[in-house]
Amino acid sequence: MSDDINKYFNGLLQKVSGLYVIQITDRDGVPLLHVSQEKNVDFALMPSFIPTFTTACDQAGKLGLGRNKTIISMYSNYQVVQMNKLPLILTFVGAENCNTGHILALEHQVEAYLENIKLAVTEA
């Protein structure tokens, strides 16, 4: 990955108050951004947390409601939030108290860097 993209999603992850980390992976799971401050919060970031998430927005994709878009879960010290953007999923982990909405902010924010990732993961 580029440097440029690097720090892009660095300076988001100092832009919303107790993010943790943001990752960016194929459907599969498979890392290909990682940015994250010193906490250490690698259960929402184990080879099969993220499969799960995909299989979960199947699943809900079924209940006749459209294409599942993000999936919000809040545990008692920290907060999921993962986002749909085939061929990629993007997964935030914050505080508990930290600001759903600005993370959901971010989603339109991080489009135009993303188009390059989805690049290069489907020419590969």
Contents of the next structure:
Amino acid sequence: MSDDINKYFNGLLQKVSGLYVIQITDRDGVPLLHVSQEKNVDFALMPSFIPTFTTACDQAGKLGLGRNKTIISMYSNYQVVQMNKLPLILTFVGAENCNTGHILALEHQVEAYLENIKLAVTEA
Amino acid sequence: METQLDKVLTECLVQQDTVGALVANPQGLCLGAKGIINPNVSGIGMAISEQVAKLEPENNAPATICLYSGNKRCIIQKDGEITGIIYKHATESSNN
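So the form predicted on its own is up there; where is the form predicted in complex with its partner chain?
Complete assembly follows, chain above in first position.
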């Protein structure tokens, strides 16, 4: 099962040009799945990276626009798309010119696979 | 601010058989959509146009892509920084 999921996310990584990393963690940043291209993007694994997103998400929820679903952060060399799929956090790291719209469109495609991981997290 | 964009999309929609139209920026994000079209297809449309452009890297003329499905046609054209995606009903003549 986990092999299937790994294979699927590796396939996704190949489909979106300029996408370096897909990472699934729990809300504390514990990595559950990590697939990456050869390019090393270490910052996505920094211990403070995911909890910072969780905090930002909670704060953004207070703006009165409803629950925050996605945060897109553009940097000079990278772009980071993080999706709030509690109890999971989905993180995509890509090149600065990577197709953001394509990454956002993956949200619905991965839903079925996330259900399996969610189940494992909630049971643990 | 987007009045001009809105006007262009409205003009697209009045064309024969057109169901929906949208325009996307270089990041694949939807700038505007009208009619029956999911704004989420902007990213995938951009990705398709980028892949098609690789078929003829020497050619600078914008490629027009036409995808035929059972009951609709999807037309994608990238021009400079903007990509346009139009959904049309598949007519009898277009299916032949």
